[in-house]
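Given as structure tokens, the chain that follows is alone and in the form predicted on its own.
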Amino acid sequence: MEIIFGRNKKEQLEPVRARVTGKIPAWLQGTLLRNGPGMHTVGETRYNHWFDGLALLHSFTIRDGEVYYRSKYLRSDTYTANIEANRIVVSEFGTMAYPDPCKNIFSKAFSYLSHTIPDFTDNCLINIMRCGEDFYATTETNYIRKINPQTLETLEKVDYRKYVAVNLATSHPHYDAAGNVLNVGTSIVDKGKTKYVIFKIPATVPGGRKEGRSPLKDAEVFCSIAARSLLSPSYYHSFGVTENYVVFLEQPFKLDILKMATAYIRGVSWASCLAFHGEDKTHIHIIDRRTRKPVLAKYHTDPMVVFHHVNAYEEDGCLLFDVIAYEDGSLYQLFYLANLNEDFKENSRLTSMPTLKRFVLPLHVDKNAEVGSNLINLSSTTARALKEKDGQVYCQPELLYEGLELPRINYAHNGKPYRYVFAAGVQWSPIPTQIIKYDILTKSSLKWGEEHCWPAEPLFVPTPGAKDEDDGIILSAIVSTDPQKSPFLLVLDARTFTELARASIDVEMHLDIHGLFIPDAGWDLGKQAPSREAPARAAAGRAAPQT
């Protein structure tokens, strides 16, 4: 795992051509943007958990059947003061960092007030958000950075803060139709108050471009879920919508605000402030998009750790909602480096198994139940939801599939009855060893792996004017631990899951987190000038906006 997690990557700033093995379909035009941890240790010093790294932008240009890659770190404010030092001086979630190491308790004691509140680091490493026509390297604090995706020069650092009143962020947001961008944030305290903030951002504003207006200028607050508890809002790492609804998941993995607040001059990370209550409930928020109220039933599931919502769709008056859940907070703990690095088999086999549930949720609850009644009655799921005494509805999930992580499905069908789930398939580790796809109608699967290859998270690019869910093909950045096989980008017929192509880089690639497709916008490699094709490439190669 040394290979994967220990080591500093190289940047390769200058596109490199990719050897092509195999026929890339004609169509596909555009670049992979992905985004994840390259460098862990600055100087002598070094990250305490994976997530802290410094971010590390890297692109698969695709044109013509030809791949080119590069890769460059995220200039943030953070990376730019770490690099300065010649040592991490900036806090991350799971490493807590002092910008003078002569500093006795009496002067952490000084400035631990203004760490309170944190101000949060911008070192966004987590995945690429689109925001009209700009792109942005996202994290989970207030902070966001705009990017240029073909040259990977890092731009504008933007506070969410200046726009709506949220601490934190997910790097998961949803888009509409229109390319509206929706996202859920914690506002912490403000005015006395910790609450849960849904958000909207324009896909364009009036005057646009043309006078230099951003989008973010123009979002406005949604929705807003007072959280159960004023210091333990729970942790969130994305939500689920539908045409009509907004799916929030309030679960007992919470951030403990009064240990945050003395973390700094206890010298303990934020993330030691983060517990799984195994005793409480997790409870499931419905926010209806048309009134942008919560519904008024109360819903509740035993006590679960989701980062991924998978989709969410209505039938039949219900709504229905798949996630990745695990039993408790476990993962995250794997991810500190110590235990990536030592004894990882052992360690990984102490967390709980990530699986695929599906929950079920009767949008108008009959007042007439009897208490203890199941109040679905869909066919094609044996989830529940029965009726408890004070008018509540536990609900109770169908297991789908065990060991699969980073789910992606087909963005046309986001918010919409669907069929696939294309994922990392994670059996006796957290780190993905194959990639999937899972049939929910038949409850089969489909399977690619290779020994010694390690997948990224795999994402789905239909074909244009494909009509079925699954035509299309998977991009997948494969990292290999092999040393006589060089790192590719994975070409997958998504149909058949059948190898189209790879395209071998001679770099070391590093393992990334998430990113999007970005359809040819007609800039030219190296020259980054408009190519003559194109407008018709663009037409021919757009795609979905992939979350």
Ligand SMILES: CC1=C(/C=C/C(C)=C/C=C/C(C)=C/C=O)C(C)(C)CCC1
Contents of the next structure:
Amino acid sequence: MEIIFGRNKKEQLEPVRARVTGKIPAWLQGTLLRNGPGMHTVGETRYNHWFDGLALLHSFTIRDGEVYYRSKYLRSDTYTANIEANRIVVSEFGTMAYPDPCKNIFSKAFSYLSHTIPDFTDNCLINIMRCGEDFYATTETNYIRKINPQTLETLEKVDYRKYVAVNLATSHPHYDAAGNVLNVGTSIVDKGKTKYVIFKIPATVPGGRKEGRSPLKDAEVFCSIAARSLLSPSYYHSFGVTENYVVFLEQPFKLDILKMATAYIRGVSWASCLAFHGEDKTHIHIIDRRTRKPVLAKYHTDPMVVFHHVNAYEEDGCLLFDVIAYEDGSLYQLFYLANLNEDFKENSRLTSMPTLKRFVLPLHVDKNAEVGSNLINLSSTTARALKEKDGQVYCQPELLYEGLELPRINYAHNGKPYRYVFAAGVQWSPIPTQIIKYDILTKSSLKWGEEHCWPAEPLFVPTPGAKDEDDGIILSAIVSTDPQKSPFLLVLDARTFTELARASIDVEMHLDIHGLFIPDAGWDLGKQAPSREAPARAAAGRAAPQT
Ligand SMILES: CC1=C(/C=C/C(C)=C/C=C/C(C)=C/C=O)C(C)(C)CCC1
Ligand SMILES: [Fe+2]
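Can you now output the form predicted in complex with the named molecule? The one shown was the form predicted on its own.
Whole complex next, starting from this chain.
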């Protein structure tokens, strides 16, 4: 398992042409851009956790039935500092690092103090975010790194704190039809308050964006939600949106700020400051996007841990939202590299299965409804919302499917009624062994799987002009545990889940986390790729994409 997880991957700077078997649809032209950890040791030092690894970007450029692969380490400040020192000098999620090997007691004390309020890492290894014509590698701290999606070069370091007061922010933003970004971050003990801040980054600005001006300059706070506790805000990894509402879960998986403030002195990682509180509830916050204020009703459910929201929408006066839920916070424990070794099957057993759950909330709570009555009357679901004595609403979800993670949908249906969830299928371990298409309407599923194959998050790309929700293809980067088998990009027909093509790559590839597809039509050729050939010309010459 060392090969898949703990071993450092080589970057592939020159695009390599893949061996394509089957037929890639002619309309599929663009770049699949992905992010994930690639380097787990620096010099003699090693990271403890898989989420600590230095970000390795990789891309698959699909042009006229051919696929070109390349990869490059994100040149974050963290990467540069580590490489220069030839050891890990910046702390990550599961590894606390000590920059200066302190020579005397005074400098040691000073060094501790200057780290009480930590400057987090810019090792943006989780996802890719699009802001107008710009692309950023993202993690969950206050930093994002602009990248060139074509050459995978690292550009500016952006500190969210310069534009909105957040110390942490998700790497799963939402986009509206115009490309405006909506995201959530946590503002920790700022002017005596800890809050969750929902902010918007406009894709364009009136009069056009000036060359070199960061879209972040035009970011605005949309709304904020006071955290229930000043010193223990919830940890969250994503959120949901409908046409008129934002769904934010304040779950009992919490960061302990006092523990974080003393972590450096105590020699423990950020991960050790994160804990699940099974005795607490999960509070469901619903913000009206029109008034930018929380709705009056108070909703809650049992303690759970959600990393990924799938989708949310409104129907008949109700708000429905689907999430992948766990019964506790043990998932992140499974990714310690010490467990991801030969005894991996034993050490990485899921104690709580990731389950697709549907919650349904009444948007208006009838004052006259009886205490204990179910406020949901939708024939499509068994989810319930019970009125409580104090007027609060207790939500009981419908269990839809067990054993799936890394969910994706046809994003044209984001915030709207939808039917299909594309996800990675997991069984006994958090590592996906299948790709699943789950049909919420018929409660049936289709699967793709192959021996020794570990699929990445399956991404849906719609056929141009598609009318049906599943008219499109699924892209997933597959790594293999069999050293004889090359990694490949899999192209599935999203409707039937049959394989259309695979593009095998004869170079090393890493297991990634998240990413996005950039259709060629979406390129602003002038800005993004000054030296890039027009797609038609590149195709004619059957050349690898130019840099
Ligand atoms: C560095 C750092 C953090 C990093 C969290 C990370 C890196 C989470 C990764 C999650 C993934 C990959 C989930 C996959 O679905 C925290 C906890 C926000 C706290 C502050 C410092
Ligand atoms: Fe995620």
